[in-house]
Every structure is written in structure tokens, then in C-alpha cells.
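We begin with a single chain expressed as C-alpha cells, specifically the form predicted alone.
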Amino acid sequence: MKPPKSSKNDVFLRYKLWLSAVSGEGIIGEGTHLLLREIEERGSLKAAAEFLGISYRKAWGDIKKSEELLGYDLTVKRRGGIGGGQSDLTTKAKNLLEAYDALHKKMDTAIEDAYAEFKEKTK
């Protein structure tokens, strides 16, 4: 059976999780969030920057003010030779991804039932 086609009226549900300062300057969210994984995947900046699509000096730029706000630095880097540049993870960051996504696990879950409470209010 087709799922029923959607018009124009129909509600949907987006929403964004990201984490801030006390500023309001952002610390992760869900691009910087991606970038910390293709790192951790990658092995480099350059590497997780090119597979994103986004510039290195973006990249770059987007996890030193997330090391400043935090206070703590997300990578260790390793500097060139035949193969290039290497980044990892530090531990807190591995432990900040965790604990990020174990949030967003459950904001998922509480956002889609409140979401399914609105709509059969609105019928």
C-alpha cells in the first residue's frame, strides 16, 4: 500500500539540537557534530573538510571555537610527512560526541512524542 500523498497543508516537525555558551555562541550542533565523526573516521581535518564539502579554514575555524568555548581541545594533530597531516579525537572529545548523541537519542524520542500528541490534538 502507497503511503498517502502529502499536499501543500500538511504539517511536518523539524527541529535542530545544538549546545551554547553562555554567549549564545554555538559549541556543537549537528555540522560541527558531523565533523568531529569524519575526523574520527578520516584521520584528518583536511580529509573530514574535503568530504564534507566545506572549506579547511571553515573546518578548521568551527572546532577552535568550539575548543575555546569548551576549554579543551577536540583534536591532536600530527603534522605532515609522505602521507600528510593527521588529526584525532582527544577523549573529551570522543566522550563529548557520546554524550551528544545519547541526547539526541532521547530528545528524539521525547520531540516525537510530543509531536504525535500535537497532531491528534489538531484532527
The other form holds:
Protein chains: 2
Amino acid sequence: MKPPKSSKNDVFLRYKLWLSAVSGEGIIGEGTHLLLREIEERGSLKAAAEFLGISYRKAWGDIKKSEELLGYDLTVKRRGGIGGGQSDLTTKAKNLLEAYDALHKKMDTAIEDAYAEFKEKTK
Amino acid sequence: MKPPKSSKNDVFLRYKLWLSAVSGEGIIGEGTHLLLREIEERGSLKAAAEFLGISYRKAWGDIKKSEELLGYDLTVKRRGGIGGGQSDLTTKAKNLLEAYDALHKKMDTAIEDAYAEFKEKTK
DNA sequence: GGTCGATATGATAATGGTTACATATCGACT
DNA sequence: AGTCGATATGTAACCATTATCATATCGACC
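The structure above corresponds to the form predicted alone; please give the structure of the form predicted together with another copy of the chain next.
Zooming out: every chain and molecule, the one shown earlier first.
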């Protein structure tokens, strides 16, 4: 998915992959995936949002929406105490992330192959 | 959390695939792809836009942007004459569409496989 | 040469998603 | 019991994309 070195009018492929509800609403995409990763890494939603350069408000809303659509919690939230509070991932969230990563890896490989073929056809 | 309104079995995968310029700007995605297909089918941009339910203004802008980013024309435009004018695809556009279709087919297969694995992991 | 309908394009309005602001709540720790 | 910082959530401001409106241009055909 990284843009290769290319000339001015050269093109490359990009894709987005996400989990969707039957309604069509997105449940988890690249953004939320990264966010969950950072929550796992940093132990709080606030720190994760800051690190990713998005507002806490949006980060919180994204997680909430995901959880509501999935029907189960992705994070364990705590308020108070040292540091003011923390968020950690649930086991389900960790499993989800792992599966999501594998998925992306497969898709990356697929698109790499497809891109080579595409370039051949359109050159 | 609110009461779950859906089970996690209700989720599925979606993806978007598009050609991008090095700048990151999208050149051709699903919308433009369909639009080109309909231009080919109907012989005019206006008819294609109407069929797809998008404004002529947007359709025209999308094609123009694609052509500018690619550095070559996707359509042959004619004004005047019987019917007022027509648009047809260039040979390059046709090749591009063909390659794009093959690409999508490959990705569809890849995502099908990946999804089966994903469901297994998250069930 | 006048007509007609599609191409061509600027300008403005509406829309949806993000950010910014503001404020309340919780609870382990001192 | 009071403090502190993160979670929680509503509302308003902002921005980028899309749609709507409006208008000009071209040129084969009659």
C-alpha cells in the first residue's frame, strides 16, 4: 500500500477495508483499528487519541459506535485513581485486532499481485 | 452500554479500491468506473449521469479530474449535430476499465478467502 | 444561418463528517 | 473528604465534498 517511486502522472492503487454492519454502517476501519492498537499500547483513550492526532471527542465516539454496533465492549474503561483513569482492550478486542491484521496482510499481498498485473495491462 | 441490537455474526467485510496519484488524490474509484462504463454503453455523458442518478455537473467534473491526473483523455467529446453531442471512451479508457475489472475480481476472491479465516478467528 | 441538445464551467447552496468548546462525572489515592 | 486527571457527552463551529442553479459554447443538421 505504499506509493512507489513514480513519475508525475504515474498511478498506484489504494484500498480501504472495513467491518460493516448489515445496515451498511462502518463498524471498524483503519482509523479505529489504529486507535485500538494505541489504546492497547498506551493504556488510555486520551493518550491514544493525542498520539494519533485526533480529538478525544472523536476517538471516544468512534469506540462507542463500534461497541454499539458490535453488541459487545472493546475496551474496559476505568475512571479515577492514579492518572485519572485508564482504558484497556477486552479479550474480544484483542482477538478482533489479530484477525484484522491477518486480513490486511492477505489483502496487501493480493493487491500487490493485482497491481503488477494491472500495470502490465495498462502500460 | 446499550442493549445489543445485533450479534457479531451480523458483521461483514467491505472494501473500496481506487487508483491514486502520488499526491494521494483519487483518480478513479468505483463511481468513475461505473460512469465510464455507462458512457461506453450510452454514448453520452449526460445520459450516463442521468442513468446513475448523479448530476451532470459532478459527472463532468469527475471525468475532467481523472483525465487531468492521468495526463491523457478517457473520453472523446463531441458537441453539436444530431442529439446535440456525444461522448465515447478512448482506447486507453477501455484498457483501463478492463484492467480495473480484473483487479476487482482478484480482490473479491482474496477478500472471500480472508473473510472465511477472519470469521473462524473471531467466532 | 437558425435550431437544438449535449458539452463546458463558474458560482452558490446544502450536507456530512470532524474538530473545538464546554461541562459533568467518576473514583483510586493522599 | 478533597484532589486530580481521564472518561463521558452535548452543542456549536468548521471544513471539505457534493449538489443545485445558472449560463455560455459548440457544431452537425435542416
